[in-house]
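Single chain ahead, by itself, as structure tokens, in the form predicted alone.
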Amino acid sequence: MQLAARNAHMAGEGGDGWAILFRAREMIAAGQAVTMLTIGEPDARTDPKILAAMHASAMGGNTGYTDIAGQRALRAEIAARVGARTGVATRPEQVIVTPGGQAALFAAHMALLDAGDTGLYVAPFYPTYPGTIRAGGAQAVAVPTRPENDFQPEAATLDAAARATGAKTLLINTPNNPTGVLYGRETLEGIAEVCQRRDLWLISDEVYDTQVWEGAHLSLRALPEMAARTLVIGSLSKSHAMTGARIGWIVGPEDVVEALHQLAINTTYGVPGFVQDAALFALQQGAAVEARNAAPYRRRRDIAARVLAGSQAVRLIHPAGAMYVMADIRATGLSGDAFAHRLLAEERIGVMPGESFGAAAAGHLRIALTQEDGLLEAALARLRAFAEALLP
């Protein structure tokens, strides 16, 4: 008996990029002290008030089947939030609630791509992106960016990829994981122009939209003629430290949301009502709560910039958003993968090699700002010293 061919197609070629994380966890399980700067897991736990709302909802009986597209009150709250942030009027019928941002990415590509179609995604990229596109039988094509351009996507490169592949979709992420880059207006206008010229659906992963350190987040949905071809992915995982609650959403045209509703009927069958009630409570606390949750990462971005300033071995890509910084360590002569493995073995510091996020980030490291300030500062100082000792 054989498994479906889609499993191999979804996995693609090469490694999955998680070897450092798994090795670090093994070391911790064996009793070794490791400073984990690997995955984007907020070090703060979910606010007890949100958990209390979840508990009250469950104890109040909201434990049965729920509205598959999402409870009306939550969809209305999400619509109001996204409408206010993007400047585009949004109705609850344009929202579907999903079990987290990852499920939203999967559903969006399932709704827009047939088997054999091509979906583009910008590299460096979150490691699940290509597999998410391939899961439904589509082809996933990375469009590289350059560190010399702070990993900002370039319209000419995107246009060439869309023309060469006949792609139907483009997936972007700003503020960006793994680079910490915020796409500027000029970049976004170039992307919009390509999407319209090549008739692309745009899937915009905006789960870090509350973590902006410089400038302002601009959703492509807000640019002229883009709302009708854009799906916005959102989540409470980062903004409210609710990674385990698995609560996210898609905002898009109503006909797409209806198709996503049909998909949900046959997959998730909705999100638990008590989780949705907790999400509604969380969103109703307003922007001040989101800003408070984001503040540690802004502060730690500044710590990283200060500790690594002037280093000839570790150069930061300008971090304007998200809970990561990306460091260029090519001057050491090591690949990101080799550097990260040695750093873990010799210094007991876990970071993600840039190669985990595609060839465009080779020779770089992604550093998650997910440890308390003092521990992070000490780890970064050791990382800098380790890198500078490798200089020829």
Contents of the next structure:
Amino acid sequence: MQLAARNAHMAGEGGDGWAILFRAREMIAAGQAVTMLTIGEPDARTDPKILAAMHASAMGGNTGYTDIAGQRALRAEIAARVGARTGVATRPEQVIVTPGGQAALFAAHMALLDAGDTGLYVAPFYPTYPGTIRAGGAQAVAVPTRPENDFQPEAATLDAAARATGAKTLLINTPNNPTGVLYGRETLEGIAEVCQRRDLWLISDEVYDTQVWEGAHLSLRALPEMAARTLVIGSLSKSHAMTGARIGWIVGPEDVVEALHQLAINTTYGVPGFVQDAALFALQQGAAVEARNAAPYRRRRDIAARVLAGSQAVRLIHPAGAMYVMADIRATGLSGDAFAHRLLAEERIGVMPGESFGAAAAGHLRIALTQEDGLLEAALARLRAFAEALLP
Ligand code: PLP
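Can you return the structure of this protein in the form predicted together with pyridoxal-5'-phosphate (PLP) rather than the form predicted alone?
Full assembly next; the chain just shown is listed first.
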């Protein structure tokens, strides 16, 4: 008896960042004080008011099967939100509610790619991306970006990859995990042009769209001619610290949403109604609450910029959004992996090696801004001193 080949096929191609995480957890279990700047989970817990809305909904009886594409009121709220953010009129029929952004990424690729098709994704990348594309039998091809260009995708590189592979989809993420960069208008216009020239579907992962520190978040869906070929992925995991609730969405053309509905009938069969009611309540709290939730990461981004300013050993990639900063430590002569292992062993600070997000981030570290300010500042000062001591 054999397992399906797709299980092996799904395995990622980033380095083994988990090794750091597991080692750090072992050290903590053995009583050592480790500062964890590894995982991308808000350090705040879900607002009790959201939990109260969830409780009231469940106690009120919303515990049965729900509308599989999502409750009407929530689809309408998401349509209004994405419509307002992109300037593209959006109807509830263009929205499907999913159990989180990850399930949305999976469903989007399942709906658009047949086995043997090619899906592109930008590297460095969120580690699930290649496996998500491959799960349905498609080929996943990374399109690298360069630290010298602040990891912004370059249209010529994308175009060459699309032409060479005959790809059908392109997956992007802005604000970006792991780099903390925000794609500017020029970058997005370049991507839009490639999508049109090469007839690509664009899957736009915007789960960090409330965490923007400079300028404004711009969705590719807002660019001319793009709404008809773009699926926007959203989630309340980061904006409302609702990682455990598993609630997200896809917004796209109605015929794609209809296909996604069929997929949901055969997979998730919808998202719990009480979670959807809590999500509706959360979204109705408005932009001020979202800005308040994002504020700690902005403050900590500023702390990181201040503590690491002027270092010859640690150079920050310009961080403009999301809850991470990416640091270039190539001047120390160590790989990101070697640096992260030594930092953990010698300074008891856990960070993710750049290599775990693909070779494009080799010689870098991803630092999650998910510890309170004082702890983060002290850890970064030690990281800087550690790196500088390694300089030749
Ligand atoms: N996309 C990116 C870039 C992420 O960083 C994450 C989570 O860390 C997700 C998607 C998935 O988020 P969730 O499934 O919790 O909505």
